[in-house]
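First comes one chain, alone, set out as structure tokens in the form predicted alone.
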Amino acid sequence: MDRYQLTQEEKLRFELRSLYRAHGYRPFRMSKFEKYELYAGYKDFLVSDRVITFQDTNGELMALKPDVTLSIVKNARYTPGEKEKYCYHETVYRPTGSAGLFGEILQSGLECIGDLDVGDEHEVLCLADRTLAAISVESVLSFSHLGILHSLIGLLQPESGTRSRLLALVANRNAHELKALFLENGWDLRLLEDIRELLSLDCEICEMESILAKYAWVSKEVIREFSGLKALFGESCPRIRFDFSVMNDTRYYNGIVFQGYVRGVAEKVLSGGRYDALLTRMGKQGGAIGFALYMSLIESFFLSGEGEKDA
């Protein structure tokens, strides 16, 4: 009788579950359905505002879950001095691909919620890095900090439409259009040079304190945060690299943000960051940080044979 052989994806899932549990993350389980009102009130926090809905037998409007984080935050209970840690392996339902058709997206991830400090950020960044390393030795975790952008926007004071344009140009590394935008608004071109310099940087997280200290306009709080991270990481963390164009959704995240990549996959396979703004919107205290790993992309990576090269 043949023995069942675990697939690479199944092995990865077990490895990650053990890794997360070893750091105190408890499994979070949710049903396929949630009350639609949860998503209706926080559509700007979703990847897409399109949600599959149906009417329950009692007449209540329900939705196939498009997101896991909202459910975790909804159920989180704040206790001063404490934090709640959850990990998950769930399927969400949202539009995918260029056609925008609904599909099932398998995700694994974790969330840390409560009275957070720089130690929690260090732990989540390390777990994101180790998650990528479990997939491939040829991986990188690109990070930035939205506090840098917020400091910049505080100086420039752009109107809403101009702000969106500025963020898009930074995300796309469009130096030519950035210069046009600065000239159009009469902004100090020395700040433009700072942006260009930041966009050209490729450095480790341990170098960020000294680099950001050169810019008088960057928040001292952000610099202190990187000082704390440097003390925890030590002198070297080569797979965690600064990329100023990483910003994820600025309505959702408010601090450190990051994206994970593995060689052989054109898209990001992991995304996360600090999202205290969501807790504030939901009337909750504390902070939150976490990430999601897109298992559907990882499955394709393994099926392509790329994953076997790292074995």
Given for the second form:
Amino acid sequence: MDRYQLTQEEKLRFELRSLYRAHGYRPFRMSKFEKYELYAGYKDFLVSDRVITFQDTNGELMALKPDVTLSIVKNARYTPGEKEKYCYHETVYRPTGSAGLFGEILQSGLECIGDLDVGDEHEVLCLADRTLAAISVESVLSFSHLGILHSLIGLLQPESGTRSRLLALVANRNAHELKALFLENGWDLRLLEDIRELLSLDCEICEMESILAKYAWVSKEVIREFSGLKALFGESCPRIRFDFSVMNDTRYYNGIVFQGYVRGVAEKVLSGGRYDALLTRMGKQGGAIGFALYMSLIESFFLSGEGEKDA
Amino acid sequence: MLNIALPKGRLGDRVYEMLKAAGYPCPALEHPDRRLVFENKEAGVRYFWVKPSDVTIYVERGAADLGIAGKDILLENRPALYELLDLKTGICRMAVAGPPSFQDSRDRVLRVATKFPKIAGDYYAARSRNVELIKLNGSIELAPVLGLSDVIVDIVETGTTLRENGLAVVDTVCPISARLVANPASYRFRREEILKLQESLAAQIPE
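Next, give the form predicted together with the partner chain, keeping in mind that what was shown is the form predicted alone.
So here's everything in the complex, that chain up top.
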């Protein structure tokens, strides 16, 4: 056996790095730890609010990095009309598995931060799709747009607890309890039918403009965004599919959101979206979009032999 | 082939009858032996009997595409799953119960014994009530009787066990019934099969 033979995971890593670099993404290397205060203020942005902390020799409270995006955003500098593009391959430390014990999680991904337009969204969606395709021919990138939910919430005006319940029910595809929620709150049942219809859809990104135009309550801005994406994607992009249940925390994410799945892996292997709201909360200007690929899941997928079937 | 995790026990038997009537029978499963896995290639299903509280783990980890789980397990463990149907069977409720003389007093911490600390915690947090949660694994009704807690939060079906231990329902936390749950990755790659089963099973749900 060739002693220098690369593993599938190593080949993927090189392939992705060259793909991201070809699109202008520069590698972002960071320290294994950050000041804890960076995470303390944005705990609900993190996958888990539990962080490994330790005291530095100068007495400062530090944390083993549970996330990459916050570190990149913290260092981003806004220049009107410009954008910064970074890719990374880093280890993060957070609770894993049903036992919730801390583990090392290998993550790859990219972030595009600055004055963004629909072209940047197109590029990031295409890169997410190509990332999944590099792992397996049987992959799907599911997307939604939080602007649709924001339009709905604007109409229904739920109080905070009810709003969280509504979002959780959409994310869980729980149509039966959605009906109960609508009845409890005396909301217009025609909107419930619209939600059910949206949840039943499985369509391509190029179809979204005409589909959403049927719903008078959906923001025109969202429809225009999909019109722009349609022009860039063209008529066919079968692996990128609308799924209204795709969601990310609405306090940080505000536009297109997406999740990647590979046949043979039981959970999402990629997650991302537009998170201008995080920048605003961190006191920064501009917009941001990016995604993370959970390399630990991909490693297990390759080790299981599932990846070989595609090769 | 769809892999379906069924909860062992009466609830699993009832749901299997619904699945059978929906066009997903598995004759091997109807002749009990020590096996835990049964399949019917023609119907395109493989059933597993698992502990009711483990159903969501099997589905979340992709060992099963679908499963039947009680709403209590879903609320307590909050697995990342799709909840596709309320099967309206295994109906009961999560309730607060205590001695008939129990009167809550806000001037002290309420001691609550339960198998469901997340559900109980959420219920009292929504009421801004300061509580001490005591996690027990069984015989919850004993806790107020022996002075371990003031009240319990537990599943109540007929109320007989409560009455026999001198307890009564104080408040209902939420209704509970069996739910059809799906793994999100399976839902994407086996969408047609899952939607077909969901539709056929929905037709078997009692009015």
